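Here we start with a single chain on its own, the form predicted alone, put down as structure tokens.
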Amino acid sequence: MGEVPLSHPRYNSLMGRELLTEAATDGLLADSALIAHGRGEAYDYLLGEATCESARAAIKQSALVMKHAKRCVISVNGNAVALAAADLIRCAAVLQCPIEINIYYRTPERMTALNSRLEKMRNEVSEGGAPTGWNGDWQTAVANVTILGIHPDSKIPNLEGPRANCCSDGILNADVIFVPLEDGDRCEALMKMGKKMIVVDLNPLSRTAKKATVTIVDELMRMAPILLSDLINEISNAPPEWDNKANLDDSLAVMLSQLGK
């Protein structure tokens, strides 16, 4: 990672695959993961490499409903972890709520490494220092941030499936759940229980991203930055009312924007 200069044009895109090359030699990820990550980095093109408005203004909205959560949950898989661990540890931590490790291709081996790197990555938060705005004992909070997955003992109904087993703890109980790339499959069978979803998809295209309660068009890595600063310090000029429809429809403009440059 050292090799590339901070001056790099596409320096964070090029962290990502080292960081997820990385994971994939230590087992966290599935065979397909790479894939599905540049399918990703093919949408990020069109939103210019940047945050957008329409993303600024989920990332927000997001932040309001995860602070007046009764049970929020960050529900993570391989990519999601290798990809923004500490930055969602923080969050959980903010929020003092569970972290959940759910997987489609599922593995004993692939579930230990996952909740290994997290308990590692946990210890590195704790000792790294709280982020800018943060009030209180930042250690006990995040020593307080749950990892749970690799013991479920519930399903989400009506999905079949590994990414069916979840934790009561967790994802079976939450009323808001937070899950970067997330499948359709599994966000349908959430919303039907009456849970808010709030996902990150750079394809705003996607059947996960018109059915979620908030999504975030925006690439992980630069987002979960400004989630925390959101979920920490007071948020205003927030919507009254959101319509995720118009908010897609604004992100997709921004892509179809960027065709005629």
The other form holds:
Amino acid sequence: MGEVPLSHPRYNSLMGRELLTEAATDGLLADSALIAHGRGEAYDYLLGEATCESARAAIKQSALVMKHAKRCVISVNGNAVALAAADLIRCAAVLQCPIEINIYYRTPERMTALNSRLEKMRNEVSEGGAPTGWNGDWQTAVANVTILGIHPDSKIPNLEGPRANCCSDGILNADVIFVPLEDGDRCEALMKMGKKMIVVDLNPLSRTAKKATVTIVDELMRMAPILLSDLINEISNAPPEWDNKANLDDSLAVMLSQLGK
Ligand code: ATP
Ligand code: MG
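Form predicted alone already given; the form predicted together with adenosine-5'-triphosphate (ATP) follows:
Okay, now the whole complex, with that chain kicking things off.
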């Protein structure tokens, strides 16, 4: 990103593209990953590339649900690793929960590449020091974050093919799953298992967005540090009632108001 100044109006968007194209070169992504990102970018344009009030509320609700979980897991695909690995590892360290690699187009090469990238990032996060407001032994907290997925021992019921593979220490037995950029079929299959699904999806009209327990309509790189801060600072009270449909409608209204301008 040498040539793009920080003041560039598209800086964050360009940085996201740069991270994804590098990740593609490094073998972390399926061919369709850049298309999925492009669909997200279009919706983000309509959000004014900012975290709207309804997304802010959804992030806070998500932090409460995750803190209140018996067994939380953070599920990542290639895009999530490319865009937000460091903050997602920090979130896992604060929650003391595992991260599971769970990809749609599963190949051994991509699983190994993603696992290595996450292990490298875990070292960097450990050495980078504790996030603001966090007290305790950060290096131990980060070392406790296990990276699952490469050796699946279970299957998500009612889901076809290799994308159903998962780990009993992670997704299979979790009660709360935080999963950025989830696919609609898998979201539905996991909801049917009785799990609480927290998703990040810029498209408020997607099947995932409509099916999840809590949908954060925001860009992953932008929302991850806010979630981290809420996980650190919010008190672990039981989460209040949540009307996900109403929250989605509010996000959609923000987008529609942009169109009217
Ligand atoms: P569904 O399977 O839920 O019906 P879909 O098939 O349209 O949705 P997928 O390709 O399965 O979409 O998933 C990608 C989703 O992730 C898209 O809805 C897109 O808007 C969203 N997305 C892509 N990049 C980002 C990002 N950086 N931050 C947040 N959301 C994103
Ligand atoms: Mg899909």
